[in-house]
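Next up is one chain by itself, shown in structure tokens, the form predicted on its own.
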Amino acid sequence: MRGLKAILASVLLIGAVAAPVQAAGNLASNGTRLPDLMINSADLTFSETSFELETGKYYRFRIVHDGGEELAIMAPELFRNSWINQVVINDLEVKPFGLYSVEFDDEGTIDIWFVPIRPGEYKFWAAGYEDRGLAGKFVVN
């Protein structure tokens, strides 16, 4: 009984003494843009094809298809070692809470709003033709 005491006492004791952790800003505003990722579908090429990352900071990333072939982006393993905040497909905003890829059906443009929470190395591809020429990679430090 006595021992108990001590450790309920020792318990307290943290407590009082512990101040609370409250982190300073808004880490989901004013995010880095990453350069566009441009897909060509008719030379089957993406403009980019390695971005450079930090975890922990808030990024923008762009995808504009030409729409000259319906294509769907994979990043499955980096979206699943990042937040993703939203993706916004023609001004419309999606909270989502878990990403795996993004579909073109025609021309157009999705913005992918994440936090890399992860470092490792990451690839991203359009399905069906990473063997083409359609792939790249997201590097995470």
Given for the second form:
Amino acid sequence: MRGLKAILASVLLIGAVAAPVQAAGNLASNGTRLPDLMINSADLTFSETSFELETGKYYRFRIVHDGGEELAIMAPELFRNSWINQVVINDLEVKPFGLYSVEFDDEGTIDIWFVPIRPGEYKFWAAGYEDRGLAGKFVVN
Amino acid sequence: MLGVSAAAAMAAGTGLIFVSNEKSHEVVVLDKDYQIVKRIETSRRPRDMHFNADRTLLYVACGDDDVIDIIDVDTLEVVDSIPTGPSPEVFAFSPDESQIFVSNEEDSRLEIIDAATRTSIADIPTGAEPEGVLVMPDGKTAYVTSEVADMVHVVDVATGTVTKNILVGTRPRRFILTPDGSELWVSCELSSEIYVIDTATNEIKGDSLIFVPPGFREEDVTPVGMAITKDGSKVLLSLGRANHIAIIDAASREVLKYVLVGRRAWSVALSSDESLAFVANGLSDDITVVDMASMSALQSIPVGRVPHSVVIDD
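Structure of the form predicted in complex with its partner chain, please, following the form predicted on its own?
To see the whole picture, the full complex is given below, headed by that same chain.
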């Protein structure tokens, strides 16, 4: 009996230890909401021009566009150096293998849920408007 | 064609000014004193507009409902709609008005519609997001811009095929043709340039043209709409976010005057006697009236959300 109890105790102990390890390995949970990137197409401004991130943390990057111009938001180097869990476009979810840019033909909201995996400084911009004020950077530590 | 032509034939020359408002889904009608006399509800996102030859009907491309609405100029009512491909933006009639050439932005197609039967008779692949459309006076050649491919496509109308791609500046938008048919001017919104194409060779003629009003940077200039006088001597060019139009000597390419108008000057149209120009300002939700003799702005008139085009029935 002592032997069986010892085995059961060991199993319980292993189970107790294993569960937190599994949870800790799941990066795609409890994401940090970054400040929304609001695009003002009348003034050609971004509400944020710099984001500080950490590798291995899960983030939601929300882009909100007023629809005044057709704009493609580019951040190819950030996306290349991140794991993209999902892109949510006006509440519809896309699960991509990779991402190059997102484009607004009209007003709306796009959320990009991702985990940066490599430190660096990565630019983001609106294609064609990078010298007109629509540019910024992600600093990943 | 529509059963309204006879009654509406008397409507030509009313002096009315029509403005399409993209975001308020209406065509606003102003009288000669610039008073709003009617807001005509249209299909969603009205953009480019053209009269038929006798100005009894006004055709309006409505991008979010995939139709060209037809307004009776006499009754100021939408009397019909022609279905198009997805997201019609700019269109042009063939010289005899038997065909409508329309750029379908979402499908990357130049569609040719038979005006009598309302059926699509050609669907010509273009670069992504086609916009500007121009049909030559002989009806044999059409030109269409692709905003994404940065190209002007040359289309042989008889075969419905693209015969040449001409690489121009970034995000080419609209055309004007000089009255002698020799030069096609193309506005390139994001590279701030105007390209001139020799229609005899379909080659770019000379260097691109850049017009920067005093106090502005080149990147503030996002040219879109153009108009040209009947004698071909002057070109009017809307400079977008530079909030001006440029009045240009067409032969020398020199600027005669920069005229301050509203925010994001978009389309520009001339009255038939060329004494006035009307500019649709997309960000200030108004139109500006420009006196051509003094080359100065007379007044701005609020019209509604995001005015796109202006046409005048005079």
